[in-house]
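Below, in C-alpha cells: the form predicted alone, a single chain.
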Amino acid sequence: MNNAYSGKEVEDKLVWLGKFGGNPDGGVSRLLYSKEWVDAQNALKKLLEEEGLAAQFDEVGNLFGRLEGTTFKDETILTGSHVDTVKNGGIYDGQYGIIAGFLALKYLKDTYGPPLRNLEVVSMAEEEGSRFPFSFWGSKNIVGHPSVEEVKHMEDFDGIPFEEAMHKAGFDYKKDPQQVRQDLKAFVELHVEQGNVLEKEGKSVGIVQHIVGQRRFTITLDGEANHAGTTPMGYRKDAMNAASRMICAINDMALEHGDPLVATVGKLILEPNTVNVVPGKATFTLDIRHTHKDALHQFTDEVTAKMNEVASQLGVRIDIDMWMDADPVPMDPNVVKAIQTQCELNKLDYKMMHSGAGHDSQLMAPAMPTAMIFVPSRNGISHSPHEYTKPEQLAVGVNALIGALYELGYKE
C-alpha cells in the first residue's frame, strides 16, 4: 500500500482541529466541557456526518462515528483517542489518534466498501485531568468504571462545579454507569509516542505490547534544623543530606536494574530552605515504572529498604507515602499480531516496544482486546506547543492503522 493520504493533508487536518482552543503561541488549551470542548466535538461530529458516518454522543460526550458492516453487525472494532488537550499542548497528543481513526475508515470506506464488523471512531470526552483533579473520564465510562461520587462534589481551577461545567455543556452522567457496550471487539488507538525511541533508532512505527505499572510515592524526611556555623557535622540530622544519599542510591539502583525499568525523582522541597540554616525536612517525589508488575513491586521494595537503612544512620524520621499504584497492562496478543501483520505486509519499518506514559488503552484493555500504534515525536516533547511529528511519520501511521482495521473488520 502506498500511503493512503499525504503527511500534509493529515497535518491540514490536525492543524483545523488545533484551532479549537488555539493559543496565539500555536499551542492548544481544550479542557474538557469547555467552550473550546465542546465546539471541537460539535466540529468533529460535522465533519463525520459528512463523510456518511453515523455520529452521535453517548451520554456523558464521548463522540462516536460509525462505519456499518454487513455480516457480523454485532461485532465492532474501534478507534480513536482523547479530544482534550492540558493546558497550552500541542496538536498532535490525543487528536492525532482521532483524526486518523477518521482519515482511516473514510479510506477503508472508499476502497473496499463496507466492512464485514462495524468500525467505529471515537473522539474520547477526556483523558488529561487538566480541568479537573482525575482523569480517563471518557474511557471510563466506555468501559463501566466511571469516578461518579469523586467527581460530583469536584470544582475547578475557578470553582465551577464539575456538574455544572457538564449540564452547562449539554451532557450528564450515564443512566447506567457500570455498562458496557457488548459489541465492542477490540480497540486500536495510534498516539504520537511522547518519547524519542522510534526517533532514536530511525524506525516510523512502534507496535506496543505493554503500558508501563506506574508506583508515585512521597517520602518526608523530619531531621532537625539548626545553625550551619555552630553545628558540628557529626552532630546534625541533616534532611537534605538524607535525601541526597537516597537520591543517588536509587539512581544507581535503576541504572544497575536497567530497562525497561525507570526511577525519577522529580521534586525536591527543603524546609526552612535558606543558606545559613541545616535542613530540618526534606520531601521529595518518586516515580517507578516498569512493564511487569513483579519487577516493579520487587525494586519499589528494594528501594522503600534502602531509605528506611539511610533514615536510621543518619538519625532522621521518614514517611514513605505511596499514592499511586497502577498494575503494568499487556496489550492483546491478537490485536497486537494484526497489527504487525500489516505493518509487514505493507514494508513498514515497525519496532516492537513499550509504552512509559499512561493512554486511554490501559482503561480499555481490561474490558476489549486492545493495542497501540506509535509514530515518532521529535525530541520525545509533548504537553507542549513545541510537540511535533513530520507529516510523512504522521501518514505512515495512518497506513499502519489502516492495515489493522482492514486486518481486524474486513476478514473472517
Second form
2 protein chains.
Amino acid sequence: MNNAYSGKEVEDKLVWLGKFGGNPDGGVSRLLYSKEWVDAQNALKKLLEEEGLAAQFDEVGNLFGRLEGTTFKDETILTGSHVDTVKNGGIYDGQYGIIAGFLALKYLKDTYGPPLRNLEVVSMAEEEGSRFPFSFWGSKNIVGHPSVEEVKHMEDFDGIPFEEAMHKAGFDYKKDPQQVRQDLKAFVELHVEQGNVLEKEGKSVGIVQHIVGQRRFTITLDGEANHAGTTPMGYRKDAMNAASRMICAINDMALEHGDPLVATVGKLILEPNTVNVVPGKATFTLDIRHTHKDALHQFTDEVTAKMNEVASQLGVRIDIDMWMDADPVPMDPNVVKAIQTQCELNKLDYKMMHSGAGHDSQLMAPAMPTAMIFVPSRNGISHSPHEYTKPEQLAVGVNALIGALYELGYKE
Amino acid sequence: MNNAYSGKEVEDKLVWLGKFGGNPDGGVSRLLYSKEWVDAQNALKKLLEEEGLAAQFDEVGNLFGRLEGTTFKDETILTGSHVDTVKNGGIYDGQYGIIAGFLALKYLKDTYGPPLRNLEVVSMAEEEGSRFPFSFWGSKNIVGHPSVEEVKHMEDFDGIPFEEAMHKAGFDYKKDPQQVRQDLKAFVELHVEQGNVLEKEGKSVGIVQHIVGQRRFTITLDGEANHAGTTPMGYRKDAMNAASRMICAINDMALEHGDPLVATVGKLILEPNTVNVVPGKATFTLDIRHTHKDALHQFTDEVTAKMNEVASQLGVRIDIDMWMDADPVPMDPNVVKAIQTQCELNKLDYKMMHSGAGHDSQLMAPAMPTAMIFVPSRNGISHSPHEYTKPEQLAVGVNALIGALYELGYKE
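Previous: the form predicted alone; requested now: the form predicted in complex with a further copy of the same chain:
Next comes the full complex, and the chain you just saw is listed first.
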C-alpha cells in the first residue's frame, strides 16, 4: 500500500477534543474522572459510533472503538493513547494518539474495507498521575495489574477519595482485575516526542525501539556553614563547592558515555542559602536514564563512586538515596519492523530512536507485542499550552500509523 | 608594664549585659532603640558611673565613659564596640568590646592611676543593621557622616519609622551631623574574631592590619528548560551545569590565589528546580573579599572573564550584576605597633591578621588612627546563640587591650 493521508482533519479534531477541559490560555486540564474527562470520553464514543465503529467502555472507563476483522476473529491490533492531561497541558500529549487512531481506522476502512484482524482504537482512562498520586491507571487495568489496594486509599488535592470520583463518573473497579483480554496481539502507540531530537535532526517520524529505564536519587551533602569573610578557602567544607564538582563530573561522564544515556541534576537546595555564608548543606536530585539496564546500572555505579570520592576529598558527608528504579522496556522487534517497512514503502523520513519519557506502551509491552511512533514536538516542549506540532507533521504521523496498522491488520 | 588581668569577671559581665534582650535559648536580640537597648545603655551608664568614670550619651545614643587624663587634656584614646546585636545573636559580638574596654579602664586606673591622655570607652548605638536597613549608625555619627537623609525614610519590619523609634528611646539626630570631636587621637576595638583562624592556629590574640574590601554580585544564567528524559546531553543548555563549572572555577582560582582572598557562592536558586527538568535558569551570588583593592579588582576581572567564557562555551546567557563594592580599610601602623609591642612585653601569643568581616573600625579608621584586636571564636561561629569564647581567652584579650591603652594613654 502507499498511503497519502493529509490535511487539517487531525488538527481540527485535536482542537475539538481539547475544548473538553480547555482553558482560556489554550491549555487543557482534563483530570481522571472529572466532568471534563467524562464529557470528552462520551463525545469520543459518539464520534466512534458515528463512523460505524463498535464503541464501548470497560469497567474502569477505558474506551474502545472496534473495526471488526473478517478472518482472524480472535486477534485484535490495538492502537491509541491516554485521554487525561496534566494540569494546564497541551492538546497533543495523549489526545493525538487517540484521534490519530480513530482517523487511521476510518481511512483503512474507507480505503481497504474490513481488515483480516480486528482493529481497535483505545482512549485510555489515565496515564499522567495528575489527579491522584498514581499513574497508568488505564493501561494497568488493560494488562491486569491495576494495584487496586493502592489506589483505594488515595485522595485528590481536594480530598475527594479515588472511589468516590470513579463512581461519580459512572465507573468501578474491574470485577476481576487480573483478567486480561487474550485477543490483543499488538499495540501501537502514536505520540508526540516531547523532546527535540526529531526537530533537531529534521526527521518526520521516530520509531521507538526502547523506552528508557530510569533511576532517581536524592544526594545530601553536609559540610560546614561558615562566615564568608572570616573563613579562609583552605579551612572550608563548602557544600556548594562539593555539589558543583559532582555536577560537573556527572555531566562530563554522561557526555562522554554518549546517547542514549542522560543524567540530570534538576533540583538543588542550599542551606542556609545566604550571600555571606559558606553553604553548610546542599541537597540535589539526580535522574539517570538509559535504554539498557546494564548500562544504567554501570553508570550509576561509576557516578556513585565519583561522588563518594569528591565528598571524601572535600571532607563533606554524603548520603545517596535512590528512590526510583525502573528498568528499561524494549519494544517488540516485529511491531517495530512492521512500522519501519511501511515508513519505507511510504517514503517517510524516519529515525530509529528511543523514548526518554514514560508512556502507556511501557505497561503494555510486557503483556503484548508493542511499539511506538513519534512525531516532532516544537522545541521539545510538552506538558504546557505551548506544546505544538504542525498540522502536516501530525498528518505524516497518521500516515505512519495507517501503514503500521495495515501491515499488522491486513496481512496474513 | 606587665599585666596579668585574669578571672571570670569578663564573662560574668557579658552574661549580665546579655540579659538585656536575652532569649530563653541563650541568644540575645537587642535592636537599635528598642526597650532592651535603652535598658542596656542605661545599665552600662550606671556601671561606668559607679566606677567613677564620667558617663554621657551623645545626641544619637552613643554612650561614652571617660577617665580623665592629667597632661594631654585635648587628646583622647577611645576603645569600645557596638551594643546592638543581630536577631538572636550571642553575648560576645559587640558586647565584649564594651565590657573589655570598661574593665581595661578600671584596671589601668586602679593599677597606674590617671593616664596622661584621656581614656574613653564607648558603647556604640548600632552596627549590625538588624532593625533598619542601614548599618554603622553609631560609628557614622562619631565620624560625622550619618547619612541622615537616608535613615529618615526608613521603617523597621513592624513599620515603625526610624525617627519615631529614636525619639521614643530619648534620642535625636545630631544638631550638626558633620561635627566631629577633634580630641580623638586613636581608636582600638577589641572583638571576637567571628572566624576560625585563631582557633585553628592555636593563637590567643589577633592584631588586625586590614579590614577586607568586598564586592558582591548576583549572576543570572539563562539556558533552556528541557525534559530530562527526552533531551540528549548534547542538545542541552543546562543552567545548573553552567553554574557548577563557574563555581568550580571560582573556588579553584580563589584557592590558587591564596589568603587573604576569599570568594564565596553562598546562594543559588534554580528554575524550575524539578527533578525531571533540565534547569533553564540559575541565579547565584558571589562574595569576593581581599585586604588590597588592586588584588580585589584584579581577581574580579579574572573571575568575570572566566564566567563569561564558560557561559559562551555552553550557550547560556549570563548577566553579572555587582551590587556592593566596598574598598579595603588599612589599620593604622602606629596603633598596630602599640598593640604588638605590649603583646610582646606580656608574652601573648599573637598573630598579625586581617578581618574578613566588617566592623565599626572601618568607619573610624578614615577619621582617626585605628586598629583592632581579636580573640578566638569557637568554631568560628557568630551571630548565633552558639557564639562562644572561653573565659580565659576573653581575659587574654582584655590584657592585650590594657597593654594597648597603656601604650597609647600612659606614654609621652
